[in-house]
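To begin, one chain is listed below as structure tokens, in the form predicted on its own.
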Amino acid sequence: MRIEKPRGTRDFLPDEMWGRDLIEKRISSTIENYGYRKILIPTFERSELFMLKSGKEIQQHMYIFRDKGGRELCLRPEATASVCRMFAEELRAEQKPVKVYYSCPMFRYEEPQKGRYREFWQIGIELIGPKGPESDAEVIDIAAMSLKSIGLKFKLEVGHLGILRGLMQDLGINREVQNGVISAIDRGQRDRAEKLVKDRIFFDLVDMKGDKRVIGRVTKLIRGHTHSLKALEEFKEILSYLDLMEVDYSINLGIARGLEYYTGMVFEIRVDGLGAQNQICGGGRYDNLIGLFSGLDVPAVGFAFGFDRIIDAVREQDIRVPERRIDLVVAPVSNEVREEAIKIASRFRGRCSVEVDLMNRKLGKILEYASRINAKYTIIVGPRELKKGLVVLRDMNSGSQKEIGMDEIREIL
């Protein structure tokens, strides 16, 4: 019987995993340079965790099931709600700020297509505790620096939901309708949004895009709208910190973000060449979500990378990822010296990566294999050389070889 992998999932072969791991390590290293610590959240959670504020878009695509005790659970569709639950349950006594990051798969039952899978990977950060504009700017800076660490070219756009929601509040639009408007804008459903908001000024605001000169036009547009102006002042402070950090960005007040928990600054990062699935990062401030789980008034801000799309973008932009290399292949020329070859391999493991022939190949085939796996050196173990306390070290790049002692091999490695 042939059993295939489920639709929307993938197998990652060794060469691909090597590249994915290298890129993930560069991103993780950048994040850790800002003082963030890695966490791991459960693969499945109680479904109500994501029903509270993740938004209808995610709720419609959740993998929901009941366990043997009749409890309704789901595979995690995103991480922020889980991290907030973890904070309320495990980390509330920690010294603030709490800086954490994660790297793990998420699950959504969506129609599989290029750049969109039912099992997909995210790398994200959550900064819990601080509320000031410098914390928003730090999160954006981390996202930009992480992508620079892998050489990716990208476009960063920053907006502020407080400006949009503040204007709707000033126009007398209730919170539930605001959520519908934000969701419609996020999905590109302009007609639906226009049925919910009749005032033209709102859509003029949504269309504001460009460099910092946009701020002047926005100020004139929302003159007299108190809540929106207050959010604009906060936005201007965030931008000033981004300028201080020399982050290259553009303003886009049409960024809505479909998750209902966002309250303030929002941002998105896109790359060319991926078609409709060109967004590789999204995030923002969510000051009320932790309170839903704990009753605590704790502000927070974060983002998540779509790691699979980052990998696609690396390929699209022809960014070279170093190939995997084995340092040593140990090649016994006969069964007579096989035990000694295994001893030699064991001696060097811990210092470098070592393979010993396990297929009982002839020497020529072992050398072919060593070349194919991109090995740096091959140690050829023969009875004649062993009697002299030597082996033959072959440089797989140049093809040159010489008889050599073990101590000298250690110096070379």
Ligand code: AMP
Contents of the next structure:
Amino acid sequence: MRIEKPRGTRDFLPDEMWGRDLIEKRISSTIENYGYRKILIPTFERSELFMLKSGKEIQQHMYIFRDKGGRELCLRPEATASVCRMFAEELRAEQKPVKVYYSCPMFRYEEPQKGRYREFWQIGIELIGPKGPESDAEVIDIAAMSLKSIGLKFKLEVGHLGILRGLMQDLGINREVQNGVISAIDRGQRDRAEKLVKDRIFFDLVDMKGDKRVIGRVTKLIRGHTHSLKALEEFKEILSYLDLMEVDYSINLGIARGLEYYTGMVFEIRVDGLGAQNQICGGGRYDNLIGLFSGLDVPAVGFAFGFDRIIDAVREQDIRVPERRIDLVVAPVSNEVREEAIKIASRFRGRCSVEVDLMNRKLGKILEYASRINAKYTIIVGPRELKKGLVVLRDMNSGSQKEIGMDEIREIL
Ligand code: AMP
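With the form predicted on its own in hand, show me what the form predicted in complex with the ligand looks like.
Next comes the full complex, this chain leading.
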């Protein structure tokens, strides 16, 4: 009987995992350099956690099931709601800012295609506590620096939902309808949005894109609309901090984001060459979500990388990832020196990666294996050399070999 893996899931073979791990480590270490600490959230949560604010797009795609106690649970479709729950339950007494990051799979029942899976990995950060524009800018900077650390070329666009929502408020549109409009814009459903908002000025605002010169046009467009103008002021401050941090960006006020909890700055990062699924990062400010879970008025801002798409982009942009190498293979030439070979392998394992022959192969075959796994050196253990207290060290790159004492090997390795 042949059983296949579920649709939208993948097996990651050793070579691929090696590359994924290296890239993940570079991103995590960049994030940690800004003072973030790693957390892990449960794989499943009470499904109501995501019903509050995660947005229809996510709710429709949740894996929901009942446990034996009849509770309705779901596989986590995203992390921000869980982190807010965690903050309310366990971290509320901590000194602010609370800076945390995660790297784990998410689950969404979507139509699988290139760059879209039912199980996919996100690396994300949440910065909890600060409200000022410099914290929005720092979060964007972390995303940009993480991608630079792996040598990726990308395009970063920043928008601000406060400007769009502020204008709708100034136009007398209520919060419920605002959510519908934002979600329609996020899905590219312009006609649906136009049924909800009649004023042309709103769509002129949504269409504002480009470099900093856009700001002048926006200021003119929303003149007299106080809530929107107030958000624009904050947006301008965020942009000046981004300039200070030398982050390359363009402005796009049409960024809406499907997750309903965003309240202010929003940003997206895209790369060329991945077709329709080219968005590798999305994030923004969500000042009311923690309040929803805790009653505490705690602002927050964060982002999530789509890690699988980052890996696709690394491949697409031909970025070389260092190959996996084993430092040492220990090869006994006969059974009588096998125990000695195992002892030698154990001695070196504290300081480097070592394999010892486990297949009872002849020397020639062990050397073939060693070059196939890309070993740097092979120690050939033979009875004649052992009597002199020596072994043979073979450099697998050059093929040269010499008799040598253990202390000298230690120095070479
Ligand atoms: P979101 O949580 O929807 O804001 O998504 C954040 C990032 O996760 C996106 O920018 C994508 O890169 C990635 N992502 C979202 N859904 C999927 C999926 N089904 N498969 C792969 N990556 C995804």
